[in-house]
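Only one chain is given next, in structure tokens, and it is the form predicted on its own.
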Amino acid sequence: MGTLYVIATPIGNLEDVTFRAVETLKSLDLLLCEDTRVTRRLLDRYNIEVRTESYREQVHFQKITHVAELLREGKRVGIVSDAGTPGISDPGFRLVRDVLAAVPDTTVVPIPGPSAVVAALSVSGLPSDSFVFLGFPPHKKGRSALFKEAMSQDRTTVLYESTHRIEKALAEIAALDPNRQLAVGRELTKMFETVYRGTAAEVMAALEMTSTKGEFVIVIAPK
């Protein structure tokens, strides 16, 4: 049988890729790609010559039966997201779990790398020897409950944000505990990488003086 590989990638800076990954990339009879136009970046970054395919959650099950047949035939394919780790936070784990379905003898190695949860993490001075992490809110519906448990957590919370949210979540947060510490980092690994630490209003003070622009990953520390 053949070989899945999930590959994480860069967040941001193309540099943070592996040795490991870009060897593995080189290697592949098929590369999924969130963006084929995103992946190409980093492969053409690298010299690097794969055939790639687009693989978002809509195609789904309009590859699902493609890859295993590929899989059956012994071939080598790998999944990567836009930016680091498929399968956090985004649907590259149910290509992991239909391919086992579907192929069983399937070997599923990973290609550890950058996280974005985990970058946030190691740099906000909060405790990480056990956490929660619970992706983006929800545009709409559910998105308060989610705040409200982030906020009762007896460990450090991890959380994504678009730009478009930041300054709504970080209202919604301080009306829930308006002194909770928390750790907010911007555009991390990218050129106007920062790190903003207090409470959340003084966190909004700080992006006022700077930007709310970019990809926000919010610490939250426990309760």
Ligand code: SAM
Contents of the next structure:
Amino acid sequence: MGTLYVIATPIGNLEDVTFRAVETLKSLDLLLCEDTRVTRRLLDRYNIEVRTESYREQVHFQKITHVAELLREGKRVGIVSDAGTPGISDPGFRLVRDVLAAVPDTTVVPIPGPSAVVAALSVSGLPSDSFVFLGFPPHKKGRSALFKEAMSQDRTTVLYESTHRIEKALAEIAALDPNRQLAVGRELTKMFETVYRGTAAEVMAALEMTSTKGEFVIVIAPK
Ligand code: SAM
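Condition change, the form predicted on its own to the form predicted together with this ligand:
Next comes the full complex, and the chain you just saw is listed first.
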């Protein structure tokens, strides 16, 4: 049976790729990408020549059938997402789940590396011996319930949020607990990397002084 490599890639700074990830990428028969154009930047930077296919463009079951055939032939298949560790709040998990269902004897190998949740937590200064990760809050239905859940934890809680909803998220947090301490990581590992610390209102004021553009991780102190 073949091997499926689940390969973490940088969350911004291309130098954050691991040596093992580069060597593994070079060795593959096929690399499945969330978006081949995004991954191309990384492959070009390290002169990696590998056949790539998007796992989002085709109908999912067609893709699984094709990948399952390769794995039954003993081939080496890799999966990457646009950024970070595949499966962490991105569609990578579906592929791993469905490959295992189709070819249960597949060896699935992690090639660990960056993930925004761990990067943000590591610089937050908040307790991280145990934490809760809630991913992206829903846009509408269930959003306020998720924030209530996040704010009621007695462990540090981490959320992902997009540039479109970061101000809304901070307002929702402020309404639930104006004194709660946060660490908000923006554009981690990139040119405009910033970590904002303080209450939701303080973070909001600081964001307004700089920019609300970019990718965000919100780390919330325990209750
Ligand atoms: N699989 C990725 C990982 O391991 O972190 C997460 C993918 S998820 C679709 C994308 C979200 O992760 C962004 O909206 C943002 O919340 C967070 N994120 C990714 N890169 C980031 C960065 N450089 N700085 C801050 N947040 C980031």
